[in-house]
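Just one chain is shown here, as structure tokens, and it is the form predicted on its own.
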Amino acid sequence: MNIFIFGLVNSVILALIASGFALVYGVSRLANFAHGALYILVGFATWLFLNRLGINYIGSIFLSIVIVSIIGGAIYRFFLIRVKGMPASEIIASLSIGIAIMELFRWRGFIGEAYMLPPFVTGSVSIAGVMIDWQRLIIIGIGLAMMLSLWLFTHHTKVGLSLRAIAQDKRASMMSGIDPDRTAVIGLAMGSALAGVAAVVILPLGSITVETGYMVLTDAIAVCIIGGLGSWMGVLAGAFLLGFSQILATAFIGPHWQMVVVLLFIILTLILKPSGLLGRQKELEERV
């Protein structure tokens, strides 16, 4: 019962941090290598609104995630737009502007463990003789209710239908009217919250460093890879997957397994099966 109710929390906090990757990937066909640093800068700003503006924790929490997906946004109108169609390029300016922003946080002194988001409910509660604290509960509740509140918004939404549409048939839904780069500039400001939002509700389990954006981005990738790019349930399966590797890994093997585990599954995804679990991309046999 341990194993289970913890490896759901770390599924689900996998499928928060890959979320905000694979909808920007899914609409754009463009791997934003600065997740990451979008998520510690979320949680960095959050800490600097609370602790040092003495703003409340709820505004602390929204300004943080409007102004990284205005910056998402703006990454993507100038620079990404301008290697656009150089899939090389794309991931060498989106890494380059990522490290800049989260060595920028080291080098102005933003290290240790002072800097910690409060949890949004303290206490733990016992579950089938298991304690658990309540923000890990409310980690689960938030990535169920964002996955589904993703769901209806890209079926029932005239801005996620377009996202959808262009990331289905990006010449067909040209010819409908549809501005990739518009849809482009939406859907990376959304993958830019959906990582705020992540950052927000993960990070008052831990303090706040600019390790854990790389560990994030690691993650990222990880889940999308073996789930498979461009595919929702993909990211689900593989996020899950994933998540209860670690756990057992952990239990029966040692903590310092976890990374690991997640480097064996991307090279075992990429040696058996190169487009992921639930993969919409082409076989590596289709491409040679």
Second form
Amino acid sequence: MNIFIFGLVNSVILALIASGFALVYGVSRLANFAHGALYILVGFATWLFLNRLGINYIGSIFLSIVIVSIIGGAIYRFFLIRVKGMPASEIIASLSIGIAIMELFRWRGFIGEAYMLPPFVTGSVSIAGVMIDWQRLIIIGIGLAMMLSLWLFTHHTKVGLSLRAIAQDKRASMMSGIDPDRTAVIGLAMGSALAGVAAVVILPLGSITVETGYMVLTDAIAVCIIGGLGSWMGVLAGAFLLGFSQILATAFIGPHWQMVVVLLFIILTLILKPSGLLGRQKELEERV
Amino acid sequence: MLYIKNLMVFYENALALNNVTFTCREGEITGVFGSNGAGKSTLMFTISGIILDIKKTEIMMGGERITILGEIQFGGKDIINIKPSERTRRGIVLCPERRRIFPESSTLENLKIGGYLATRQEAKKTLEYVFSLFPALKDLKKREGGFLSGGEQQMLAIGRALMAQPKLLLLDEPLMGLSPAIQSKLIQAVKEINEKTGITILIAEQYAQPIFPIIHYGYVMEKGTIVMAGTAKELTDNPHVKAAYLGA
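Which structure goes with the form predicted together with the partner chain, now that we have seen the form predicted on its own?
What follows is the entire complex, opening with the chain shown before.
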């Protein structure tokens, strides 16, 4: 039961982390390696608003998510747009921007365990004999709600449908009057906002460090590779597979195996089925 | 409606379109005929503006240098430098060669994407019209585009283009790879679209024969140049056209 509940929490965390990355890739076929940086950016921004500017918690969260989506859109509009269509350059450019953002925080002295966000609700409950804190239950709730709303958004709204259209055939979408650059800016802004949502619900579990950014990026890439880039069901499948494997490895082998499992899965997937469990991207092995 | 003057398109030094001048009159169906490599698709890409995106990609990838010269007037304005999505907004809608349906979206979603620029009311009205034009699509609403047959995809492609509220509809090889029975069905549908809605249509095809009955005016292209122009009857009676395109 322990394994089931914590596996579930871990899986939802991974799905949350990966959904922004997957959305951006799905829309603009762009592997956004600045994803982890945007994630911790929201963490630090929320912390700053909360503790330095004295804005209340909800306001801080809202403000930093808005800011990160503007930054995400701007990254595309001013940098990535120039290397669009060249996968290697896209990865190098976005990774450099990501590293620049993360190391900027380190340089400004954001080091150590001092940076923490308070949980939304303190305390814990017992479910079937397992003690679990409210924050983790909130993560499950928000994670599932976000998946559902993303699905509704991409299937039933004009903007959502156009995002999927661009992902499938850019030129055919242009013929329907969709502006691919504008849509990609929207996509990246939304992907960044998703990273932000993930950050504010997950970060209260621990402290905000620069290293978190690198780990989040690795996790997001792992989930997307295992599940298959460009597939929503793949993201869910990848998140659950990885989420439970990590918990099982922690329980039976040792906690330091968590990261090993991630990398092992990436390698196994690339060897056995490079397009991922449910992916349709044949050229994936060249891209990541 | 559409007036093209001295249009030239180069891929590096190869001339894809050579000094093309022609007109599509409002409310008429105009045909462009030519074999593979005659420049029909380049012409369609140039009118719809997709060539600008191809050019951009080529520049970025260090590929072929594409040069576009000349004039394309639509509704009295030169549009040669206007981006494709804006041209669609102004009413030039391309239904591309090989259909290019969104394979992972359902039939209905494909049509909705086509109606991206339309208002809710326009979209609803056009959707009803598309389903009345191609009743087969109505039963396939939920099926993914990639699982439709060639004929169904072509109907969907035309339907999707109609959803964008075109004033000028460009059809690039709509009959490609289809059986004669489906071909004649589609040709009837094209004729009906033109007669019922008054949409101006420019249609590019290799197989001239089935199209001749519905066009008002036609052009024959060879190696990027227009070599002949005339009404359907004039073209049909021409010995060169007879030999090259009608198999007589």
